[in-house]
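Have a look below at one chain only, the form predicted alone, in structure tokens format.
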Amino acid sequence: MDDSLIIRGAPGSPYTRKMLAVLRYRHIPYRFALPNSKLTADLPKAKVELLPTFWFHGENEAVVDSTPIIRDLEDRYGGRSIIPDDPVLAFLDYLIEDYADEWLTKAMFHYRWWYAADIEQAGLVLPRWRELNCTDEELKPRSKFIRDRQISRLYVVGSNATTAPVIEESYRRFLRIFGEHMNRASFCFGERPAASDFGLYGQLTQLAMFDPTPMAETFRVAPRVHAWTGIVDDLSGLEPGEWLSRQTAIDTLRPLLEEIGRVYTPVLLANAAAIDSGAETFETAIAGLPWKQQTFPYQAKCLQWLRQGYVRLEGAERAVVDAALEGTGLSALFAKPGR
């Protein structure tokens, strides 16, 4: 195990589940530590305490943020890549992963801390995932602390009385679209998982597999998505198949790209404009319904990174991406000022 990395996280963290599934599929050795584990007690702290946190053997640094870590792992470990080798598909993969990490997580956080049954279950289970042997009496104040803290932070993802219908309808549309996609391919880009699959999977470990309200919706709308999530948990035995061809992938993913453009584009653009103007909140419309929330600086960075990835595309590849995004609502993210 001298060459293994250490990952600290918790089962209730969708990004922890995302990265554990990546490590299993890619056959990368690791040691997993829960938040209170002694294994990581003396290791360097991350600048921002997030789950999961990674420590690579022989390096005196803690790193967080799943998307760049996935690309770092590609450089460090060969074989079983989860980044399509076609630059056009790799860009679309990054776009879908970002949607999963930054939009679908709104549904995850909303459902967990909006409905009484979900709040109750999360309060009972999440603290036990940090310390399994705590007594019922010890659990009560910890449960209350977690519930109160997380409910008070619903504003971070934009969950409120105005946006709740937008979030929930978007999740139902995603379920229908992704369930239908599986008639054409087992994963987003073919018969092998990409980074976007693991991003979607991470959120679905909570939405489709744990929290009672969205799990019931998943069974009602697309039970296949529940089954898919259980399979992606451990793909260590999967023999990778082929990526879809460029045009087949673009055609197959069109409904999902349209959904991303419908819901994520307005939020990214309005959030960025609000931050540029110094506003603390912003309002926009999504699928004809109002959306309002506090500005989110990190998602302004997400937009910047998406645009940087777009600029790095070669001219011919960028033209293919432009054609793929035409009419989806996503083109606005990459339009030149004034257009």
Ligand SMILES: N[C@@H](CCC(=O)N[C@@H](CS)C(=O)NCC(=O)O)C(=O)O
The other form holds:
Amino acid sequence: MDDSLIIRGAPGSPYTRKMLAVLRYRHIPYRFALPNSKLTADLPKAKVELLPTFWFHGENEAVVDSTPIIRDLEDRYGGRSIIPDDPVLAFLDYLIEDYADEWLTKAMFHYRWWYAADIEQAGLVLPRWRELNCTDEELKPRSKFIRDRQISRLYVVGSNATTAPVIEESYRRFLRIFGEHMNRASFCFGERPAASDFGLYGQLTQLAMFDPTPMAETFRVAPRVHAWTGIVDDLSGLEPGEWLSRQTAIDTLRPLLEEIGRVYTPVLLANAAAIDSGAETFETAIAGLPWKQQTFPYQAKCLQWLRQGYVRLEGAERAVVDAALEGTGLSALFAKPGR
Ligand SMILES: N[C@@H](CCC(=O)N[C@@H](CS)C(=O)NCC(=O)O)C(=O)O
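Having seen the form predicted alone, could you give me the form predicted together with the named molecule?
Expanding to the full complex; the earlier chain stays at the top.
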């Protein structure tokens, strides 16, 4: 009997791609099921039905949410770990993974459902990833359904006429910074991939490899990021090298941490404050430009989890993290109230 885990997802889902790449790199056996696959038809459903969904052999439960699943996989399967040994670097890795999953995904969703060429292409291909054999006639209403539904959800990630320039500028800055990073290391934390790399990769499978507008930007600004994404897809043959030393990682990642502090901090803080006060929308400024969006309860949880990770650090490690974050705009996420 096949006791490999089952993962259900689709090629157009960045979090599915993230997790498939993790499984391949970590040599974890899996069976992959598309959303309409018979393999998962009779399995229990998750409370919130998201892609990807996981079922572990012999456990009668569906699990979602890639970030905790990555940590669970570390406990279940030994070797080829993607969490740096040094708690300081593991914390920074978590922070970058969260930025990829929660901020970079704004760019992914925005470009796909904002520009005509991207909407057109996604409408033609995404339904086929669920039902490859449907005829062109059958496809038409499905394309319309998915386009209408996703465009109507742009507000969820905060994509609108006010925020579009902020999102696009931030994607270009990310491309420059990450392309530059590769002059010093192949992955975020050295010559072996970490959870953050897979988070970035997941979003880039769409931004740098599928949707025409951000893909053209990627080729224009940092073709190396396109090349990197192609490589991270299947790292099953990579012999893991060394993690960067603590100080080298901190110095090397400085521009990326500054970018995360620039864009993600104001949104996380303003979102949490709005949720605390019961407001439905919030406004802030990012790099001098206005930002306005609907509150996003899940991202208030992300902030709580980041803070829990910070509080769990030992005193001496926390001091190193404090010094690393000083002046990046990220310290404000962890400042004690009233400071
Ligand atoms: N935090 C989750 C996010 C997963 C997620 O949002 N998946 C999207 C597809 S990429 C989804 O299933 N959205 C609901 C839908 O499209 O109906 C994770 O890391 O796995």
